[in-house]
Every structure is written in C-alpha cells, then in structure tokens.
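Only one chain comes next, encoded as structure tokens, the form predicted on its own.
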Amino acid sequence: MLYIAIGTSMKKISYNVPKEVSRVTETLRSAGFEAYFVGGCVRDILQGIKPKDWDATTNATPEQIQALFEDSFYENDYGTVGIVNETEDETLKVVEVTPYRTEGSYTDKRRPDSVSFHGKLEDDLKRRDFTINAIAYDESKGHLTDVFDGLKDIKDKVLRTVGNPRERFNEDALRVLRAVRLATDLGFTIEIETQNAIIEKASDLAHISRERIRDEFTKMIMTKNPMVGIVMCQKFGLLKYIAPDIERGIGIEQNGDHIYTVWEHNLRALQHSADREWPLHVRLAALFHDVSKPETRRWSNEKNDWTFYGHDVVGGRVSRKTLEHLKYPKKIVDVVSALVRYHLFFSDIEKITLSAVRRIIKNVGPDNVWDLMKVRACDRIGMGRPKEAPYRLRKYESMIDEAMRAPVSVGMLKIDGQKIMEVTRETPGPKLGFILHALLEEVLDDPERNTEEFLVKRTLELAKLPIDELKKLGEEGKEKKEEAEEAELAVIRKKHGVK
C-alpha cells in the first residue's frame, strides 16, 4: 500500500520493497552508512508503478560499498557500484549504487570533466536531471526528500528540470532527447522555461553518440503513444538529429486514397503498431514504411493525380541508411529496410499467384512474412480506414498459408528414390515414382507408418508387384494426395474467411 502526503510539511510514504532489494539499503545503513533509493525507482512508486530498476545512493565511497558487498562489480568513473541479487524465483537483479557527488564542468556535453564523492544528499539530488527524478526515498522510515518539489511535479504530470535548464541540458546533451522520451511514456506536459531550453539546446545532440540517441530513441518508440514523442521532437527541432527523412513528409499531399499527408500518414501507421504492442522492428518498418514518398512524388496528367512510383525501393534504401546511421543492430537495419522495401507487396486478389506470394516470403524471409502484413495493417490504419481486416487483407493472409504450408507429397515419406533403388536394385524408371506414390497413399491413411523402417519392409513388398497393379496403386496415391491438399486448404480458407 503506498501512502503520500502533498502540499504538506509531511512527505511520508509506505511501500514493499523487495527484499533482495532493500537487503541493500540495510546493509549500508547497518554499517553507518546513510542509504536512498533515488530516481526512476522512487518516481514509479509514487505514480504507483512497479519499478523494474533499482537505484540508491549513499555517503559511502565506492570502495567503502564493495567492501560491504561481496557480488559487486565497480567497473565506470562515476562511482555507480553494481550489486547483484538473486531474486526469489532465481532470478538475478541488479541495484546500482551511487555515492553521494559533486561535479565539475561538462566540456564535451557528456560527462563531467571531474567527481568528488564528499558531498550531501542534497548536493546528489541537485546534479540530477529532473525534478521527478531527484526525489530520495528512506524506506526505512518512509521518508521522502523532496528539495525540488518533484512530488508537485508528479502530481500535475508536468516535467521540469533541476534548477536552470540549460545549465542542466549543458552537462548532458542527451538529456533534451530523454525530457521528450519521459514526457512521452509518463504521459507529461513539460515546463514551458524546459521546451525554450530544449529547443535551444537541441543542436548539442550532434555532439552525443549515436548510440545514446539510438537506445533514447528506441525507448520513446517503444512507448504506448509514439507519435507525440516524434511530434515533440520535430517540433523542439531534435528530430533532424535522429532521422530528418522522416521530416521531409510535412505537408506532402498525396493521391486519392489518402487522406493524410505522407507526415501524419507515416505517424499514424506507427502509432497502430504501438495499439498493437507490435515489437521494436515493426514499429520501425511502420514509420519508415513511406519515407521516401516526398522524392519519388511525380503528378501524373493521365490520372490527374500524384503518383509514387518506386517509393518502397527507395525507402529500403533510405531507411537502411538512416538505422545504420543510429548503429542499429545488422538485424534489425536488414529486417526494417525489407519490410519498408516490400511493403507494397500485393495490389489485385484476382491477379495473385502463389507463385508470387513465395516471391514475397523469399524476399523478406519465413520469419518475417507475417511482420510484414503487420506493416501493411499499419499502412492501412494510417490512411484513416476502418479497423477491421478487409477481405483483401484476409486473403492475403489465407495465401501466405498456403504458400507456407508443408506440401502433401513424396518428400514427406522418410524414404526417398536413392533409397528405394538401393534397396530393391531398380533403376531409374516410372516403376520408382509408382512405389513412393503407393507409399505416400498408406502414410496419408496411417501418418505413423511414416518410418524408414516400415517403408522399406513396405518397398520389398511392393517392388514385387506387378508393374499395372503398382501403376493403380500409385494412381491411387496420387488421388489421396490430391484429396488431401484440398482438405489442408479449406481449412485454411476457412480460418481467413475467403473463397
């Protein structure tokens, strides 16, 4: 239960923390040690949140707090001491633990040129990036410190810094990218002194790495509202620091089919994938899926409209460019450039062949195929259609099936015509294709025949035979497999709902 007190002389609160957790901030305080949890952790559990990081701070030094700690590890230059708990389902979670610290200046934006570890709570909380994050909490007697009125700012959902803004933007040029990223999942206003400073600070993010941005970048898309952090971020001027092409779709007007500009078209098909909770790549793919639409857009006399032929190749191009540009993973760059690169994979149901659709699978891959139709929902949403899964979509769907299925034929059976010669002294003949489709027909009856031992006893048998009873006998085959394939396929059909 958790208990809060604000717009009081009293800030009090009562929570269960784990106690692999608190173990801890006990052992420090035992050894006399002052002991706090600070930052997202105390942030979560004062909006009633579980949290699923633990951080804390103390008066201890780092080697001080090792000491007390046999499974540590202390391995940076801020003084964070990793300990590592086993949880009660044998699990390992990790509590960081910072000692109290001053800091220099921040002449690369990025980290602080000196640490002094003699300070005060108070000192910690005011290098802090946030109000709501730089806000302690003793669990031991359910004090909070609130010097920055963090508590207020949770309260109406508003996001501040510590202190002066630019001086805190100054010290780490990440943080204007990670105030849009906090506002985005907590669902934040942020302060109107915050935006002027963030606006004109966001030109100090060329001097961060990529790989920060990237791991900032991919948390906001993987919130449940996307589309406000990208919004937010074009409009404080930081997306030109992430992926300007997506910029380039302000106002693009496109055809008839769409209502939207190809900005709002691409924010939209992202943010159906986050209503879906669809994982980092698909998300990606969604947003980019129309990127390259404003430099492939041509009018066209003859339909009196705009068209955008080649967009799709294009944007392959262009958003595997910009992924690896952010340092993504090779994965996931070739996983999003493919399905950016195929999304326009079907146009006419009456004109699909199967032949086509495992075109579509070997192009993006068996394991990807089905994010791919996730994008073509998300493209479809976009454009401001209904929800439900038109028959188009569904027969999409229904052929991807098909074309993915196991086939009913003789590569199915655990003997194949080497074998077969092998063990009767055939040779090559129609005689060899009449044995596997009397074989195929028995297995199709009795799946658990499907045995090379059995097989090749059943071969002898048939090898025997005379030559137009084996031919009626693999006609026969040939009819079960026949029959057994349009089973497979109405089942399918039926589970789509198509013809």
Given for the second form:
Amino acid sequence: MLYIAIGTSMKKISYNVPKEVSRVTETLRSAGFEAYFVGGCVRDILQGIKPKDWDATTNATPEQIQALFEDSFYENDYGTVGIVNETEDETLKVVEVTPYRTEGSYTDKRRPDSVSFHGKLEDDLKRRDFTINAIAYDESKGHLTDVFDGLKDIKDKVLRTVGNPRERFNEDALRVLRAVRLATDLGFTIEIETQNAIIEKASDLAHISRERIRDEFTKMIMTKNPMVGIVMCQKFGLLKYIAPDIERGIGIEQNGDHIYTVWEHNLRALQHSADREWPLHVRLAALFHDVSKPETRRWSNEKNDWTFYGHDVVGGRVSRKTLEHLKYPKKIVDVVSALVRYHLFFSDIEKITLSAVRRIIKNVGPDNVWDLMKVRACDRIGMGRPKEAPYRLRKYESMIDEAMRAPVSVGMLKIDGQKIMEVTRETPGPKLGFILHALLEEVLDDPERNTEEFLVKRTLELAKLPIDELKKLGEEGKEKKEEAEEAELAVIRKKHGVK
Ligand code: ATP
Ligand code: MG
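The structure above corresponds to the form predicted on its own; please provide the structure of the form predicted in complex with ligand ATP.
Let us now look at the entire complex, which starts with that chain.
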C-alpha cells in the first residue's frame, strides 16, 4: 500500500501492482540492482487508473537484465528489455525494463547523438519528456522519487516539460505532439511556457519520422476526446504536419441542411465515433468523411445553395493519400478510404430498394458494410441531427441482412447443370431447369437429401419421366423456392422488428 503526501493530507493509493509485474522489479532488487516503475504506469497509478502497460528502469545493464529472466527478449537500441509474464488468466503481461540512461546532445532534433547506460536514477528521470512522466515508484517501499514535482502537476492537471521546453522540444520534436496527445488523453491543460514552445517548434515535426507521428496521432484519436486533441493540434500549428487536408474545412460554410462548417462537422462526427467507442478505422473515416468538401464546393444558382458533387469520390482519394503518407497499414488505408468513398448512401428509406442495398454492399465490401452504418451515424450526429429514428435504422439493418444472405436457389444444390448433363447426356434446354427445380423442391423438403449421391440418383429417375410431368415438378419446385425465400425474409424482418 502506498501513502503519498498531497498538500497537508496523505493520500492512500489503493492500486496494488500485480504480482506478475512486481516479480520483475523484485527479481532485479534481490540480485542487488535498483529498480523502479516509471512513466505512464506511475502516472496512472497516481490518478487511480489501472495501467495498461508497465515500464521500469534499473541500474542493471541489458545483459544483466537478460541473465536474470530466462523468458526475456531484447527489444531496441535503447537497451530496453521486454519481459513477458504469464498471468493467472493466461494472458501475457509485458514489463519493459530500460537501463538508466543519459543522453548526449541532439543535433538532428530526433535522436540523441549518443546514449550511455551508466548513471543515476535522477539522470534517467531528467531525460524524460514531462514532469508527470518522470516520477519513479518503488512499490516495495511505497516510495516515490519525484524530483520535478510531477505529483503536483498531476494534482493540478498540468502538463509541463522537464526543464526548459524549447530545449526539450529541440532535442526531440515528437514531444510537441506527445504533449497534445497526453493533455487530450488525461484532460490536462498545457502549462503556458510549454504551450508557447510547442507553437514555436511545431514546424520541427517535419523532421520526425511519419511512423512516430502516426503512433501518437493514433493514440490521440483513440482517446475519449479526440475532437479536443485535433482542435489543439490545429491551434498549435501541428495539424498541418499531420493531416493538412482536414484543416481546409475551417470556415467552409455548407448548404441549408448543415448548421456547422465542414471542419466542425468532421470533428463532431469523429467525436461521436469516440463517444460510441468505435474502432480506429471508423474514427478515421468519420474524421475524413467530408474532407474534400472544400475543393468540390460550387454555388448553384438553380438551388440557390452550395453543392458538393463528387466530394465522396475525391475524399476517398484524399484520405487514402493522407493515410498512406502517415504509413498506416494497407488494411486500414483500404477500409478507411472505402468508407469515405461510399459514405453517401441510403438517402430515402421509401425509395431504397434491395438491389440498391446490394450495390452498396458490393461497393464497400461485405466486411465493411456495418462499419459504413457506423460512419453514417457519425455523419448524422455530426450534423447536429437527432439519432436515426429507431424504425428506420432497423429497416436499414434488416435490408442489409436480407441482401447479405445467400438466396434460396438451385445454386444451393450439391449438383449443377454441368453434372446433370454429364449423367443424363442431355443437352442444354428447359429440361435441365425442370430437373434442377424438382431437385430443389426435394432438398427444401428435406435438407438431408442435399448430397451428390442422392441427387445423381434422383436425376437419373427424373430424366426418365415424360416431359409434361417433369415440367409440373419443376414448377412446383419454383413455387416452393419462393415460399422458402419469403419465409427466410420473414425471419430476418422479425428479428429486426420491421415489416
Ligand atoms: P502511455 O500511457 O500511452 O503508454 P506513456 O507516458 O507511458 O503513455 P510511452 O510512449 O509508453 O508513453 O513512454 C514511456 C515513458 O518514456 C514516458 O512516460 C516518458 O517518461 C518516456 N518517453 C517516451 N517518449 C519520450 C520522448 N519522446 N522523450 C522523452 N521521454 C519519453
Ligand atoms: Mg507506456
């Protein structure tokens, strides 16, 4: 149990470090090394949040760490060793252990020219980015090492660099984005000198690898308040180094249906996706769905209003370009650009037909159609409109289910026209269709009969019947097929509670 002083009171920290995690620091300590938790996990514990990952720091060298943990693996050129522990529920917990490290000067604004691994805990804390990330915690003693008053900043909800912000951002410009990401995630304000330095150093983001930018950007999008994060990025001049096309929506008025500018609408759509806790690709699609309204906006005298023809097509391309530039994996790029490309659909429930729904599914891909519905919800809420009326929504969902199911047809049979011609030596003609439908009727009556063996046997018998009799059986099969179709659709509609 940890007690810490905040002002005049003592605060009891009730979160216990899980034993699979403290095993790592304990092992290091019993081998005579120092070991502390640091970074996000300590910050989380001090706020009463359950940490999602664990970082520790030690005076042991990478080789010494590895010698102590059989199941450890070496990670990167910063000497971090990831130690994998199996927990009781058989999930894995990784503790990343980094040796104390001091850094040489930074001439390229990205990486230290040299890194050395000896030194003291205080030196390691000094090279960390923000005061709230530079607190070390020894859970065995319940003791904090907090040389930069990070605890006070946590209490005041303030994000502040360790030391001079200009110098710290000069060393590694990614920190300007980390500042916004952390402030967004934690709901903290950014201390004023740190803010001024972010604005001053924003353009140095251009020197940072796009993968590192992408990872922080993703983390920001995945917070509870990504809208706040994007607005902050814009105000500090960072957004133009991340997703400049989004910014073009600022001040762009829309047509009569819209009360918000393009910029605000995209942001509100994004925020809705976060409020619903939807996944990254839906959130990105929400953010980008109207990205190309600015360049497609035309005044129509006829409508006496703005039009945005083609913004979906252009937007699909622009979002692809932006996400590729940020090195997102191909899978994410493809799905987001498809969602943006096809976000305009289902305008009028009375007019929409099943074949139109099929076309949408074919275009966007069956795997993405439910996510397209999510983007649609973001679009709507982002316009300031009420949620879709429940009946309409259920009707759309029912139509998607109807369009996605495999139809009742002779295609279900474990025999096809080719095979029938082979066994009967018939040539193509109406007789083949009669046989197929007669077989379908029998299979619909008893699905167990849908085996090639049975169907071949029945085909040979049916082929011997007089043509009139066969025709009658075939027509009965067609009727039965329609009944079966109706019955299946009725089940789907009932499930969705629609007519
Ligand atoms: P999260 O909760 O998202 O993991 P975090 O603060 O733990 O947040 P990480 O990227 O996991 O972020 O980094 C772990 C720690 O390493 C940070 O808390 C910070 O002390 C230090 N750190 C990470 N990136 C930098 C950086 N660019 N410059 C200086 N210190 C950094
Ligand atoms: Mg972390």
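Bear in mind that the values here come from a model prediction, so they are computed numbers and not experimental data. Between two forms, the rigid core is defined as the largest C-alpha subset superposing within 1.5 Å. Positions refer to the first chain, counted from 1.
Asker: Taking the rigid core as reference, does the Cα of residue 47 move 2 Å or more between the two forms?
Answerer: Residue 47 C-alpha, core-superposed: shift of less than 2 Å.
Asker: With both forms fitted on the core, give yes or no for whether the Cα of residue 217 moves by 2 angstroms or more between the two forms.
Answerer: Moves: no, less than 2 Å.
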